[in-house]
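Let's start with one chain on its own, the form predicted in complex with its partner chain, as structure tokens.
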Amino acid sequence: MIWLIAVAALAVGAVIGLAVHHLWVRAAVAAADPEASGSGSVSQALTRSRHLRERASSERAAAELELRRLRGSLDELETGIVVCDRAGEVVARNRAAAVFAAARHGEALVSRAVTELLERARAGEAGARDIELATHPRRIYHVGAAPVVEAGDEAGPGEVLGAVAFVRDVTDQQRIDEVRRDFVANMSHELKTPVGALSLLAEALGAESAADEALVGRIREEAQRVARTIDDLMALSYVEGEPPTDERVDVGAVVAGAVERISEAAGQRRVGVRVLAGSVSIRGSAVQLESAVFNLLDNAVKFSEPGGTVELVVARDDGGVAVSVQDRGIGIPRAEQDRIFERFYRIDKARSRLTGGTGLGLAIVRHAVLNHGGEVEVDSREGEGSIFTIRLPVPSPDAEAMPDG
């Protein structure tokens, strides 16, 4: 009797157990795939879950392949790339960068710069520096880093994901720049003396007829034009080659100096120069800045109609100072505006010959302004005139108190 009760109890227990198991599996499948809830047998549910697993694993494989392809592509780059996460742990380093990480000698300093710049980039501050190695063979590396930020949307800026650093070997590039600068500077010096002599000899040449006098006049004019080109070439190679001095510069005084220099030419062309300038101090080189402002004024005067006015305004704008020079001359075609800062670029060659331009003025302006961490922009419409604006950063009072910090 007792064993009958025991068997019955076991059978009931088994049935309940099976039922519970069945329910549990259905619940599990329902949780994994909402579509499956309320329908299908255990075997269907198992098949579905296998499919889910397979899909997940094939997606994982595709993602891995994608990652490997990306890494492989980065390895092909000559630029070294190092990526770190938010905690500063390096998560990726391409082949070019691995060379520096494993370096034992001079190149180890590149690796140190990468670490330091990544550290700052993680805090949100992008930066760059050149590492010059004096040991043979001499090499110069440009190392930079920036925070990696997810693209933001209307809701706000994206999340900071980490930082990326890059290393480029700029040895050859710098050497070529150096050779070019030296060549221009040396050639200018070599040319200056004979051209000066030509000019003087033309002055001394006696003219016996009106035709002679016209020819001598032309010789003198052409010699002066070459002399101006050489002067501008030397000015350009100076602003390209020399970092600006770090002196306190009063923008008002710079402007006054440039206006003083242009006044004679403006008077000859009967062009008025109106100045609206206050006193703002920045740090840099007064010589370079005056040269920049002078060249803008020179262009403005040249391209103004006689009787016109050139306006120069110095104004504070956020965090900096803006010097703008406005003329009501012929203006610059929109298509040409991107190219006018290139050296020797002229919009109208015939006109440039007439005005005596060298094609170097705006190149000098751009280099001088870039040297000061600023920018120059142009706003112009044909037939209405142009406004050139130089924007220069003004050091904050704290930075001024501690120029080294």
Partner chain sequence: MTEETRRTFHEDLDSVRDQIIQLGASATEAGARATQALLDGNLVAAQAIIDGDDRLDAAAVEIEENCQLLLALQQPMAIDLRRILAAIWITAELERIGDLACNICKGTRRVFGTEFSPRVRGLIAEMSDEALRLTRLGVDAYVDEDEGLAAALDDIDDRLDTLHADFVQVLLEHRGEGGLDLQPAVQLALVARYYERIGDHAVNIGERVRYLVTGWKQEHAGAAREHERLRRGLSEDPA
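Counterpart to the form predicted in complex with its partner chain, namely the form predicted alone:
Excluded here are partners and other molecules; the one chain stands alone.
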């Protein structure tokens, strides 16, 4: 999206530049007029005027050529691009976007969404939405818009020059995502039964007096590891495929549920969990949010040294709520921090095998938080520990008293 906005911003700049250039030419010609200047010979004034006109004509031709190149480049994009000025007038629309502007049926909904989002973007508010058309076959378009702002300085941000909108056909992408989610969900359900049977067989084998205890323990351990992986796959498939329910959720209760779930594992590793949380309500899914907080606690406990403490704090944060989980464990290398939310990505594979990590926990966190319009951040240093922070929006009528943190 960033490069699309950059190209569109150049188009806006070129259009505005042509207008400014036209005014400059008029002023330069007026300044060279012998009657206006009142000094110098007529021949010198005419020569100076001719040079100014030639220079202006050359620069105008170069600007028009650059504008044609930009418009030609935009026409080659499969993504629709619409650029408007600060007054809301459309100054550029590539070929892909022109299809929606001329539409009369379902695609007209896309054109309407572009107009609405551009209006909000001109006021400085970026936004996006998905438009699903009830056509055969079904089509889904992702529409977004953002303000085009001139470079600011120390005094503050620059002035809004206009806005740019883009339209992408995401039908195939969403269809592939649905197939992948269905495959993962179905395979996970199918694998639950044989893995459960393996665990039972290990228990039965362990009951035999002649059985090798070490072998039985290894079978039981591997069966539990597969079961954890399946559970995480099912959880990830759930948060990816199910939009959060629009219910009132007490964040304090969500935190309490996650802490209770992690208490046994924390006790086994002799890691304490300290909580500072008040009561605040948001709209969303308690199941998804508890899963997110639990996975952060699970990671913090696994990577803490025995005898350490994990701190969980819920506090107000710029009109929203922040849930922070801090450990003083091994930390995360800076070079790895951009990838830790990817599926199956594990920094230390050897340690992950020892702790039973699947590499899916942080992916679950990210998807659950994004589903609620929030964001997740990490601040970590090797050897000092990590702080993961979930930031969620809170509707002001639902906000209640919170600790200052």
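Residue numbers count along the first chain shown, from 1. Whichever C-alpha set is largest while still superposing within 1.5 Å between the two forms counts as the rigid core. Just so you know, these numbers come straight off a predicted model, no measurement behind them.
- Each C-alpha goes to whichever rigid part superposes it better, and by this rule V394 and R218 end up in one and the same part for the motion between these two forms.
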